[in-house]
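Next comes just one chain, in structure tokens: the form predicted alone.
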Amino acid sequence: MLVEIKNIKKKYGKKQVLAGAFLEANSGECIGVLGLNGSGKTTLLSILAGVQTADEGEFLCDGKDLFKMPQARSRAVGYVPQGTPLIEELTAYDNLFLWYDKNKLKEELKSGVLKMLGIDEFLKVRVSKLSGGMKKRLSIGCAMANHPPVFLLDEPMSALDIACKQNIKEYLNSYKKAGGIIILVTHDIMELELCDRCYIIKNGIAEEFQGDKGELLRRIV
């Protein structure tokens, strides 16, 4: 698969935040996307997932704009915000129940990714009860109940010890490994080293970084 994000715009108000952003990305490569805060990162991963829409572009896979396939965007792309899109009243297996049938959700559990992650530990658990950590993995195993090929991460190691960091790390280059294309948000080290090529938002524009990972890190924090 390929992935094209082409000309993405976005103004809020009189501030322009995203001033064409284009990015790419093939089977098998996570993308990092870096900038200062305000730049445009979070927003741009927010009209991918369809949460806002852009003013101007397109987001092409395989030369197909999801921006005018609704429904396919769903099915094709998983997302984890900041944030943590899980009702908190509730276990984490029945916010697993909301996204999985009941047989799927027996197998991931059993083999698949939600065992992967480590989920399977914590089933009987209300949400508001779990660390920030397995808040984190219990999201990602929601997203990924469609084993979508197109994953849009948002600083998804953020405030999380190693452990958990390790844990997240190793299910996402498995993903990788599988085909599945990853877009990450962020300023992690860790983070950085899954990413394959990175890019630095500016000015509202998406530019490819060429060099050290150290480097860049540098330059935006």
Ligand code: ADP
Contents of the next structure:
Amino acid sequence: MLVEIKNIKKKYGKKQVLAGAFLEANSGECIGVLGLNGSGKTTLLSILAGVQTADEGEFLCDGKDLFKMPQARSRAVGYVPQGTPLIEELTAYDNLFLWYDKNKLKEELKSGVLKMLGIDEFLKVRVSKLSGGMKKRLSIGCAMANHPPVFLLDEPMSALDIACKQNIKEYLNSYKKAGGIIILVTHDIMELELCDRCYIIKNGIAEEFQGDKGELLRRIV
Ligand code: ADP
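Starting from the form predicted alone, produce the coordinates for the form predicted in complex with the named molecule.
Let's see the whole complex now, leading with the same chain.
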């Protein structure tokens, strides 16, 4: 699969946040999206996820514009925003049950993505009682219900402990190995290790960064 994000423009009032952003990703690739606070990273991701619309631009998956095909987009794209989009009053299991059918849920808990993320360990716990890392793993588990080929993640490891970061990193590496495409908004060194290429958003434009990742972090963080 080839993802081509073309000429994305977005204004809030008079403020031009995205001024024609172009990015590209191939199967098995993780691309990092970096930039200073307020540069438009979350705006870009939420536009791709369909949470808000672009003023202009295309989101092509193998040549098909997903902006014009909302149902195809919901099958093709998984999204984990910065906050956790979970229902706090329900257990982990009941949150998953909103996304998975019963048999699929059983299978994924036994040997699939949910097992890999360690979600089987806290299934019966109410979300309001879970740690930040557990919530993040559960959010990823929910977003992966239909095995979407494209995964949008907004700082998935921020404020998590090392063991939890490692677990998420291992899962995302296996997702990449299976041909998945990750678009990752990041500030974090462990997240950056997952990235095959990085773009920096500046003045509303996404520029591919060609240098060393250490230098990249010094420039951005
Ligand atoms: P980043 O993720 O890079 O920190 P954002 O995409 O969150 O940046 O925000 C980019 C700019 O757009 C910021 O100046 C922010 O204040 C503004 N912005 C974001 N969302 C909205 C909104 N819904 N309405 C008005 N301005 C917004």
